[in-house]
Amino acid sequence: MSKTSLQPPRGTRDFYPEELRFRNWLFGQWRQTALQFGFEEVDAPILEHAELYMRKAGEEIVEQLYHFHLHGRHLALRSEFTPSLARMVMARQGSLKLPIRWFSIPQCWRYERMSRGRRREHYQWNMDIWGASEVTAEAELMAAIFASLDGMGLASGDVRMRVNHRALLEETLRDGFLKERPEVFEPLCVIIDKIDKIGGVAVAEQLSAPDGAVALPRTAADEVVGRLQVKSLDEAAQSVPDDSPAIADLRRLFDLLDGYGVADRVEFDASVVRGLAYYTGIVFEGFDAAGELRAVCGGGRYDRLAETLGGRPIPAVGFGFGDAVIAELLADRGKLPDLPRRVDAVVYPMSEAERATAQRLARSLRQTGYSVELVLADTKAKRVFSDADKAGAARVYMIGPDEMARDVVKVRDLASREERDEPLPS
């Protein structure tokens, strides 16, 4: 038999304590922004039924799934989010009272080529509204991001936003090629969305592949690449009609993150169009501003999910925010939190003579709240001292023959060192 291996499947993470502590405060910072944004927290199954992600758009996340058939059905590991939400409020459609604001850190598998901040495994943080068709949903969303990076010590200025609109880049093409071939648009999204990974010059080769998903002339191709250079949405809005619903709806979001007080960590990108099929109108992407890491988070409004999954049109927006990007940008700006171990006691019977009369002192002292370390093992009072110590305790509570003979614990205070008797509970 070969030797076992110690390390966890490439891609995965084992969580030891002092990992597990961040990893909760993490999630505690997300939860504590939800909350008092007046979302639910839900969850899902980490077990899927492959069709739910089995889009044909050409995603690459559609490609990373880890699926398999057993006992005549296909599953896979949940790769995103959204489609078991989309689930989830399909099967109370008839009951359920919109607008939703619900939220979710859910674990997700993508089987998919590593980098910094980029893991086969990981954690998110999702927020999304149902039932709100306004662009009023999407800067609440976006006001909750900055609200969490602020809470995190993230200076203002670490992490910007980037936003579009799907429906803009449809619009400027609308005329052209889109309108013979319209079933094109979301492939198109999906390789433009690689932009920053691989470059306009690849992106302009694929979207002219011939035997790709789009094949566009090479000259529509470069024209698609140019008109993602647009920085500005004043130069955007001369490619589109007046009364265009895109540019209203962004000059909206803008007047609305004004108010929230973060207008100028954002900025409008004609580039970012998000890699998934089902967005159809505002989309927006959170990056470091050193420009060093994938992006922090990402999401848009995808009103046509629940219509393409076999239910009735319900408009919905959301995001997700991956923990393992978010680690690295708090390392790289020193914002790691210091999360020592904490406890609160520990009741140190001298030997095994004392050990009843320490368990019930500890069970007594947990009981009122306490957290509590019983030693365990014979061990030195040095010993017991330190470790006390280096787990953050207050005092530790001995009980030696003594101690038994006067029905008292003596109390030590590991801060000041003073020494005090306590009745033993009765």
Contents of the next structure:
2 protein chains.
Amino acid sequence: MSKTSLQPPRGTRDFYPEELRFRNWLFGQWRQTALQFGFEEVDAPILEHAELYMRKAGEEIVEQLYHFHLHGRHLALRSEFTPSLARMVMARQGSLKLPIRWFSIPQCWRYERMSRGRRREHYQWNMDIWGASEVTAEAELMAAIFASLDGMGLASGDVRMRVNHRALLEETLRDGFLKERPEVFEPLCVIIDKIDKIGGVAVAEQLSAPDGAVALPRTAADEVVGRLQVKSLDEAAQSVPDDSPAIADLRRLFDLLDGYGVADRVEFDASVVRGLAYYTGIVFEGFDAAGELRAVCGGGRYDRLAETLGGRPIPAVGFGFGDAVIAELLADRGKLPDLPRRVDAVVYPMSEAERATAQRLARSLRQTGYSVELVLADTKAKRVFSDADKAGAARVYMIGPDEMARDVVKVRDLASREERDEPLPS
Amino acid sequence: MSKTSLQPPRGTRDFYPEELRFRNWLFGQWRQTALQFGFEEVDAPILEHAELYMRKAGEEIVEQLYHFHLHGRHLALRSEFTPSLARMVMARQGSLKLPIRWFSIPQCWRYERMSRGRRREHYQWNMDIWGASEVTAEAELMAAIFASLDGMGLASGDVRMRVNHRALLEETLRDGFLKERPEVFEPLCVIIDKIDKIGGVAVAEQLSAPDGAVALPRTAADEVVGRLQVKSLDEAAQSVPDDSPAIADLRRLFDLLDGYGVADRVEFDASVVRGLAYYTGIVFEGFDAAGELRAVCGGGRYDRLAETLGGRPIPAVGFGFGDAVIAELLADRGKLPDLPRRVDAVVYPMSEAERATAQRLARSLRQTGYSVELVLADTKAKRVFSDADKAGAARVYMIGPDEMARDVVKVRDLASREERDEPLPS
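Given the form predicted on its own above, I would also like to look at the protein as it appears in the form predicted in complex with another copy of the chain.
Okay, now the whole complex, with that chain kicking things off.
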């Protein structure tokens, strides 16, 4: 095997023990928050029907789908969890009690050009509520995100949330070009989502490209981009009717966030639309307050996804929260947890004559819940102590001829270097 | 979307909450045992270089590889974890402290014809020790398997282990056809592994098929099959030299198993060779004592795998333990754990006027570690109680105008139906 192929496939990761300890810690944080919010965990296959992901709004996530034909089937590695979730809910529609509160921690794949250390796979915490049409659901999910960030030890100012409402943009454009061409709304949102990355001018260019999916006149495109600069809800309210449902939803959201004590960590931002075609209502994204990283998490309401997939409509809202940006942020803020290896005991038979006794001792210590490493070969004491130190062991249990004769084990505490005899288990 | 495509791809599973609770329980059992044995968890990508799996001994696992070409690369969904593990160890050879004790719980894929409820994916607990050449390593792994089975509540007689030694078969055949054609040993083992499924006569036929990988004379094939019937170590010892290293290893293994108190759950069986080409030494498989199911787990020593992949030799031994057969066995023995959904509290604002107070209460209960479901829409009390019952909730916290006026919450215990007032958090 070549040197190259000793590495995992390009864009993927191995998890050596130290990396897996961090992954388990992060999953534990996510799982704990989700359980505290009364959510149940679910999962679906990492290999899915490719058709589940095929949407035509020009989304990056669809263009980067990891898909292939195998034995006459068109399959894909999941790029996001929501389509699988929709499939699962729709398959049991009628027998599931609504609202559903489900979470998952799927690995998701996207085939993108490798740059700036981006990878082709990541883990993504998802929380979704199906069957709740009110903004209380969005507020609950945003509260869960903040609870999780707090649990990780981040300061309350480290991550801020931007919110908007897709219907607000739709309402402001309804009397214009959308009246004739409502189908361009989804690709329009997909293009607008790139504004942080490519800037307003490039967005206007893409919106007005004659061969593009939206193909607006340049003046209309400039007007759309202009509206994205609005940063206050009051200002946004001026360009829509007084009874705008989108404005009412957003005002209610801020009230609800106040009830959770997190309203000051959230701001209105008309440029936030999220890059997935299926969102229909409130959309939100969390970002580091310093503005140096990609989005930490993002989500929104997608009330029409089930319909799009051929089912009855069910209101739904959810978010995704990846493992990459949060790891960078925790590192930047000095909040990465210290997760050294820990072993409670190393059991060391000083020669093969003591092995059976050492096995019995190891078994007994393990049954009490201890983590126990049993020395498997004839090894010098010096090496055993040095290895035990590196393994983060608390104690070494030594059994030699002298201990055997006295029916004891010599226990050495590696921190204090104190030694004492303990009786052997019978 | 069609009805069919509401189902996961053929041979794969969705995990609804009840299935995921079982999966988490099982993974928890495995993880707990591995940690008690001082093992560290690792993982590798589910998508690997296909070349890692390409071996020529006719193994089913290679023939059923889920592989495809994508963007000029030949990739595969992992069918087993050992090749990834070998890659990981080899990539850090020199910097890793031996022996390594690693475990993992990968999902593995194989594309097989669907029959008898077999699936195309399963989860498999792996424990491996690299860098330990002595049989103490095999004994430690087998002790871990039994500890895990005991932890799941199975009786000590429910799963028995069969052991053999590949070198024993090799020693008995060394003076025969293997002298001229040592390369047929791996395909020979792969064919022999099918004996439980297809019987001795069919094995002899495959071994003697003129166009097969082994192509023995029929008499030689019959002789090989005859040797597989040996069920005692003493009998096996008669057909090899007195100083047979394989016999010595096996005798030592039984001594060591006695030290762990599990020797009576293990028996010698000359027909056990395991179906993976790379095993070189002791091989073992666990099976239900009633003999009704496929193997519960299996493993062995594979000291030459690193070499085969182009690295320096490192002794290694490991096992795989899948999630399918153990689930069947637990069901058969009435030992499936009872894992209902549990929620500590349902918080119920009786109207929107009490919502902010309910949010504060939910937040406070969650911060103490409670699992709390917050009612998200205006709902009738009767429905809330019924839903809370179904969710396995212990208590419902109700807040109406009367409670607000008195600054309390009414707490109803769903089991006893008793109600009491508690002060609201400030």
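Rigid core here is just the name for the largest C-alpha set that superposes within 1.5 Å across the two forms. Fair warning: this is a prediction, and the values are worked out from it, not measured in the lab. Numbering follows the first chain given and starts at 1.
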message = Please determine whether the C-alpha atom of residue 418 is displaced by 2 Å or more between the two forms following superposition on the rigid core.
response = yes
